[in-house]
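Next up: a single chain in structure tokens, the form predicted on its own.
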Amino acid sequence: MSHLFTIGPVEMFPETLEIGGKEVPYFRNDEFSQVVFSASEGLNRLLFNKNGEIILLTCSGTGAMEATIMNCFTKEDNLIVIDGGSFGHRFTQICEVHEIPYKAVKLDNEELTREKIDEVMGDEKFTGLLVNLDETSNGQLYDIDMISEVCKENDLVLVVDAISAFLADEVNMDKHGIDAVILSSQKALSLAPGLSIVALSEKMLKRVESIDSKSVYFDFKDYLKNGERGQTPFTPAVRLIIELEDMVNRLEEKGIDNIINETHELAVYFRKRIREIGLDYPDYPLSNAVTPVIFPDENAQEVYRKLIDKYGLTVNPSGGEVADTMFRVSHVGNHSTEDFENLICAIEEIINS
């Protein structure tokens, strides 16, 4: 069986796997409502979302991205989108489909700076900013302090896709004035795919109430109303929500800072060792969640395949122009330093064979 060093799904914890083997219970009752309340309240605490609300969506992260744009913005808005890879670009695609005006800060494997944002904004009036805090396709971590400053100075609502960054890097809604955070179950939450989460600030809740969403399934007002009784409008991913409550309880017991620090230490260890065996990683700021490994001999795909076939180790391949020169290794999920040392030794054996 393969050991996953992928950024989603990730290597899961035994406690979650045990819950996953149990019968799915009936959910339109008070018992399940209490599970929803518990999970939602815990997530708000982990996100530092004072006076905000949690929406649980049975869909992929992209579904939550689209739902957020549909419910939080209209054709009267004008958005700045950080487009630094395939996931940032997805925000621009959603804006186009829903005819939300925007301008993109386009990055080509380069660091995001204040100057690049200011250049795109110019003297034009904008109402919001969308960013994938960790651009998972290339591992870049954007400067949330700088982005928060831009939004505060220009009175912009801030939407953060923290699907990869949450629990690996700091995501503090109160500190950074974040109005919506998008999460998904299969990243550092270490659950199976299928459940996405949108955390809305008190400020964003007022926006949602004023917007007439043109959707049945993704109408946030419907979710918020049902959330008052610990339910969702439609059948949710029941087992995933039960697993989520268990995970949130364990995360709170461990402490968010301890979790981030542990992930950081694993990332630092792996990056040090990868350079010791003659490989490299990009020099732009990286998330603790994932390391893009650069192969100077352009044999990334060959190494990726041999890791699976010979060692039972799976990493994230890269696509497009960098398919031969880079793959990505995740540091979230159920991993230890020993796991990463085994991965390093396997990569070293392959590239030296």
The other form holds:
2 protein chains.
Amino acid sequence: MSHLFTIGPVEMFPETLEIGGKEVPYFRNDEFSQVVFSASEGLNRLLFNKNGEIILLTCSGTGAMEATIMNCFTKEDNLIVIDGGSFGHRFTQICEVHEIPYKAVKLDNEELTREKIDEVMGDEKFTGLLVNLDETSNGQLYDIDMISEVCKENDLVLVVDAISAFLADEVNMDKHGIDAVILSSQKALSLAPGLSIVALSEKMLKRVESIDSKSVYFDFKDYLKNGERGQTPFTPAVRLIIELEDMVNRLEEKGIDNIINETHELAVYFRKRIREIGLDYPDYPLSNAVTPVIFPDENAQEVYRKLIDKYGLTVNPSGGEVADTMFRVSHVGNHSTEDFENLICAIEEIINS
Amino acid sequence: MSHLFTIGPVEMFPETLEIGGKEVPYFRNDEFSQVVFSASEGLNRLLFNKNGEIILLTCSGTGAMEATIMNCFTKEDNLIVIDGGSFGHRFTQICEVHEIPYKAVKLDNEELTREKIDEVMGDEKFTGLLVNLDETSNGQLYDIDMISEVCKENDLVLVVDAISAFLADEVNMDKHGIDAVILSSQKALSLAPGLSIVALSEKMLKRVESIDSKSVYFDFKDYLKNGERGQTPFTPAVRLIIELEDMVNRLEEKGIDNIINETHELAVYFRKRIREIGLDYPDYPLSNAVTPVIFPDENAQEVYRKLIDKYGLTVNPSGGEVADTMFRVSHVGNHSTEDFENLICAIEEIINS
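Next block: the form predicted in complex with a further copy of the same chain, after the form predicted on its own:
First the chain shown before, then all remaining chains and molecules of the complex.
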């Protein structure tokens, strides 16, 4: 018995594993183009990306974050970056390397508020805002309604890394005026790692058209041109794209609201139970995707290790300063309420032994 | 019945497909580090890369080509690029985008000679040479002994894209003084696409250390630092790395010379037979990895289509000017002599019908 409660890779679905075990077909043909079209159209519907386009990149989420910055902004821009954990901080590192001016809204495991953003913005003129909607390193879910309002009021282009939030929390490009959404295969899409997705709004497509990306591999214009015929400029992660199309079809059948609700219920159940066994989770708003579990006895690493060795259950360890006080449990992937009850029982046995 | 004679993806082995059908494990732990170490050490042995290092990149071959140029050269360099087809030409495009000075040795489906390189070099001072050892677009295998000699005489850093040549033709970093070798998962390694590999020599490691790559996702220094503990800076293509380790173990068991010989024999057999049925292949030196088949009746596209529809056999179509006169047949992947005899019989039936 083994079960993955990590936040990527996640516990996969049998339909995906079946595709994973099959020969990878040749892809420079119409058959594969149809798979690309089908996956892209489905993703646009799931993201409410009317008149926008999907770019399929063979890289990790960080590669897609960097590609998006390189193709959507220049040295003439000035960005606000929500820097509330290691993934938000990565956006600032990317801006540094590409010499794109920015100011960071730094958070120390505290809630993001409108006041904190306003304070950093002051009277300065900004052109865009970058946010990891669910800051995976500590589970905080930022307030997309508030962020969207800030962007509309200040005419900011809005880039949302929804790598962890997609399918767990609401990500609606049309409603919230989001101009770029970044996704990865190994989160709630429950595929193997290696494929990232960038959805661009109609407005962002015009911006991309006017920018010289200074990259061959990450040149969005080349992807958009090839995308017209359902292809990519370079050999893509063919197997993952086939798995993606299958998954998108099944997600659409289920309905995006039902999927988010299901994940929400699993998160609520687990959080109720974790307090019942004497542990805790943070006070700031949490994504449905992940629960950071707080260990007052600073034995998080010991419990993590015993969960694997004695029960075959893998949760997501945390790094740095919080390594001893926190691990994280993913609610995305192929899980049932029973899986979380099993995890709770195992944790309880370990901390009481 | 179906069989892939394409040059990536290729016909895969059952052992790889078995891994592809399994859950992808969590990777930020010692168990996965051991897989990375084992794969890297095996690759260094197969490439005769003494004291060098392996970098595992989640991207296509072009991503790895660009990453290598960004991390190994600067605007202070001056490169010779062998531009004998679409992949050699891609090296020149990468140099253009990153403003790295270069001169191209242009070939028009003709053999690369020492004289052609000398002519382009003239009395100018160069610092490096870039070559796709097997120019996959037309199958030419360049003379690595001659290229190595040029580099040693002129003190040039040598970068070899061996994406198609590896395991089909000799790629010996130590013997030929190669400083960087670029590989991809979907060629002779016979894995799914999505993973690329860069092997750096001891000498190139010093160069990389002194260069600012201007990239977050493709920063080799970050990969080398994380590589010390068997990890990558960003979520890697975990499933492909597990498949890679399995494949490298099996390749080492078989022995590199035996593998190259086997592929050579398949290529020789197919080439003999293709002339016997009245077709042809080019006169320039060919890689064992691929045979470009020439159709004097300009019906290459028609034969390609009928091979799929009537026989389930997929060969690699060619693009551009030669689309009607040539397709390509791969000899890397899971093939037997019988597979090639079946292909010959099918082609013969089609062209005589």
